[in-house]
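Single chain ahead, by itself, as C-alpha cells, in the form predicted on its own.
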Amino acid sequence: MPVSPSIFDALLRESYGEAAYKVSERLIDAGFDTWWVGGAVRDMLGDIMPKDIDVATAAHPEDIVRLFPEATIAEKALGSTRVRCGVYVFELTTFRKESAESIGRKPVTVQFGTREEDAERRDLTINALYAHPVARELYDPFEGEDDLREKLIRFIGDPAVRIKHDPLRMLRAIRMRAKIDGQYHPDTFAALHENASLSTKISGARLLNELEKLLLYPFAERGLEDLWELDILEQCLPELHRCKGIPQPADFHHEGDLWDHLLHCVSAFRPDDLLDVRFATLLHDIGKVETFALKERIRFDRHAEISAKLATDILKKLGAPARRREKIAWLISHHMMMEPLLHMNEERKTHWYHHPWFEDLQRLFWLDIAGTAPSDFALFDRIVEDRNIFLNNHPRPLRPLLTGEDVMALTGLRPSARIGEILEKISEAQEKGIITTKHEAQQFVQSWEESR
C-alpha cells in the first residue's frame, strides 16, 4: 500500500526530508533493507509533515560505520547508530528481535533480525508502521493504519505480556492516546488496569521523561485522568492521586474539586508555555490536601509553601536537576502573591519585576485563573499593566557579559579594586552598545589592558 505521494514530495522538498532520504538511499543502494518507522510514518498518513524521522535498517552498526565513516555507535546493545547528513543527525536502528532475556528497554543480549521480527517487538499497532523512502510503500503488519483512522490505541499481541516485558509501555500507551485524542481497545484498557502495580518498576528518570512528553501534548489532561482512573498515578505519584475528592470553596471554584481544578489548568496550556511552567501548573496546589481546613469557609492556609515542598520532593524522586527543582518550587511558592505586588514600593517591585523567573510566574498565575470557573482575569490584567508601566520607567538592567572570575582569568590579576574598575568599564561599553557578546567583552578587556 503506497503512502500519499503528495506528502512524500513535500517532505523531500524540505532540507530535513531530503537529508533523511539521502541517508536511507545510501543504505538501500548498499543492499540493506531500510525503512522509516513509527511517528514519522504516523504523521505522513495523517498528511502531517514529520519533524523527526527514525530509520530502521537491516544494516548492523559496523556496516553503517563503513558506509558513513563519520557515524558514531550510540548504543551497541540496542543496535543504535547516529549519522550526520549536513546539519541533521539521524538515529539509525538495526532491526532486532524481542529477547526473552530483555529487562525493560535495555536488552541483556541483542538479537538482530528482520523487518518482520522488528515489527513484532514494537508496543502499539500504530507504532509498527513502516514506509519505504524510495519505493514509497507502506508495511503495516498489524493494521495500524486502520487503528490510526479510528484513533485506536491497541497493543500488538497479548497486551499483558507486552506490559510485563516493559511496564513503561503502559505510560507510552496513555501518552499516545493523549497525543492523538484517541481511545483504547478494550483488551488494552483492561491490561493497563490489571497491571497498574507494575508501574512501580519504572525508574524515576523514565517516568519524568514520559511526563515531560505528556505535558507537551494537546490533550495532556486526558492522559492525567487516565493515569488516575487506571490506578497508575496512585502507584507512581500518590501526592497527585490524593488531589481527587478534595473540595474547594464553592463560591470561587465552580469547576469542581482540586483534581478538577488541576485538570482544567492543564487543559489551558498554550503552545508557548514551556515545561517548567507546565510542571509548576500541575503541582501548584498539591499542598491543599494537607492544608484543608473548614473555618468560616473551606481554607488552605500556607498551601503554596507546602505545595512547593511536595513538588521539590516529587521532582527529586524523578531525578530532575536541582536548578529545575529550584525554579519550579519558586514558581509554586509565589503563585499566591500577585495582589500584594500592586501595593509594593519601587524598590520591592524592582526585585520582582526584574526577576528572571517573573514572566513564568505570570504564566502560572494566568493558568491558575484559566483553570478556575468563573475565570476572572481582572487582577492579572492589572499586574500586566503595572509591570509594563514600571519597566518603561525602570528598564531591566543589562546582564553582565563577564564576571570578576572571568576578568581575573583573562588578566591574571588577583582580587582587587582593579577588577571592579574593569567590570565598570565593560558595563559602560555594554550600555553604549560597543560590545554585545561575551567574546567581544573578552577582546575589550584585552585591548583595554594592553593600551594602559
Second form
Amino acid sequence: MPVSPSIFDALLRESYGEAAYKVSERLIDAGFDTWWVGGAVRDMLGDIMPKDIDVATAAHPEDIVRLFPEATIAEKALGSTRVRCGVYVFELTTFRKESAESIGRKPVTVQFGTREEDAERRDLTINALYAHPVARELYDPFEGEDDLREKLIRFIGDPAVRIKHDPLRMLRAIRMRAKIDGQYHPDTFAALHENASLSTKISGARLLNELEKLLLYPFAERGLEDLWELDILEQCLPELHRCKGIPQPADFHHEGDLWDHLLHCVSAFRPDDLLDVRFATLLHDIGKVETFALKERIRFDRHAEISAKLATDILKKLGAPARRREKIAWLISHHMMMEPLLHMNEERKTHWYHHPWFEDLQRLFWLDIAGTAPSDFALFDRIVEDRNIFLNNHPRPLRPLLTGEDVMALTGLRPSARIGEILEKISEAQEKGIITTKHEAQQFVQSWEESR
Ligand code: ATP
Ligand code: MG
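Can I get the form predicted together with adenosine-5'-triphosphate (ATP) as well, since the one above is the form predicted on its own?
Let's see the whole complex now, leading with the same chain.
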C-alpha cells in the first residue's frame, strides 16, 4: 500500500523533508534497507505534514559513520546515530530486536536485528508503520493502518508482556490515545488496568518527559482522565489523584469537584500556552486537598502557597530543572492575586506589572476562570485594562541587548566615553524597535562602526 503521493511530494518540497530524503537515500544507495518509521508515517497517513522524521535502518552505527563522516554516535549501546544535513539533525536507529537485556528503563546493550524484529519490539501497531522514502511503499506488519483508521490504540504482541518489559509503554499508549483522540483495543485497556502498579517502576525523568508531551496536546485532559481511571495516577502522582472527590463551593463551581475543575482548566489551554503555564495550571489547586474546611462556606485558606510547595516537591521528584520549578511554584503561589492587584499602590504595581513572568500569571488567572463554571471574567478584564493603562504610563524598561564588555569585544575599543555613546545608540534603536535581539544589536554595532 503506497503512502499518498501528494503528501510525499509536498514534504520533499520542504527543506526538512528534502534533508531527510537525502540522508535516507545515501543509506539506500549504499545497500542498506532504510525506512521512515513511527510518528512521521502516522502523520503522513493522516495527511499531516510530519515535523519529526525517525529513520530506521539496517546500517550499523559504524556503517553510518563511514557513510557520513561527520556523524556522531548518539547512544552507542542503543544503536542510535546522529547525522546532520544542513541545519537539520536526524537520529538514525539501527534495526534491533527486543532482548532480555533491553528490558526496563535504560537498556545497557541492544541486539541488532532485521526489519521484522525491529517492528516486533515497537510498542503500538500504529507506531510500527514504516514508509520507504524512495519506493514510497508502506511496511505495516501489524495492520497499523487499519487501527489508525479506527483510531485504535493496540499493543503489539501480548500487552501484559510488553508492559512488563517496559512499563513506560503504558504512558506512551495513554499519551498516544490523547494525541490522536483515539480509543483502546479491549485487550490493551485491560492490560493497562491490570498492570497499573508497574508504573511505579518508571523513572522520574521519563515520567516528566511523558507528562510534558501530554500537556502540549490538544486533548491532554483525555490522557489525565485515563491516568486516573486506569489507577496509574494513584501510583505515579498521588497528589493529583487525591483531587477527585474534594468538593468545591457549590455556588461558584458548577463544573464539579476539584479534579473536574483541574481537567476543565487543562481543556481550556490555547495552542501558544507555555509548558510552564500548563504545569502550573494542572497543579495550581492541589493544596486544596489538605486545606479543605467547611466554614460559612467551603474554604481552602492558604491553598495557593501549599499547592506551590507540593508542586515543587513533585517537580523535584521528577527531576525538573530548578528554573522550571521556581517559575511554576511562583505562578501557583500567586494565582489568587487578582483582587489584591487592583488595590495596590503604584510602587507595588510596578513590581507586579513589570515582572517578566506576569503575562504567564495572567494566563493562569484566565485558565483558572475558564475551568470554572460559570466563568466570570469581570475581574480578569479589569486587571488586563488596569495593566494596559499602567504600562502606557509606565513603560517597562527594556533589557539592554549588549553590555559594555560586549561592545568592547565586538569593536576592539578600550574603555572610553565612546562605548557609552554606542550603548546609547543601541538603546535608541531598541526603543524604536529597529533591533530586538542580541544578534541584531551586534550587527547594528558592526555596521555602524564600519560606516564611520
Ligand atoms: P511522536 O509523534 O510523539 O514523536 P513517535 O511515535 O515518533 O511519536 P517517539 O517517542 O519519537 O514517538 O518514538 C519513535 C518510535 O520508537 C515510536 O513510534 C515507537 O515505534 C518506538 N518506541 C519509542 N519508545 C518505545 C518503547 N518504550 N517501547 C517500544 N517502542 C518504542
Ligand atoms: Mg518521533
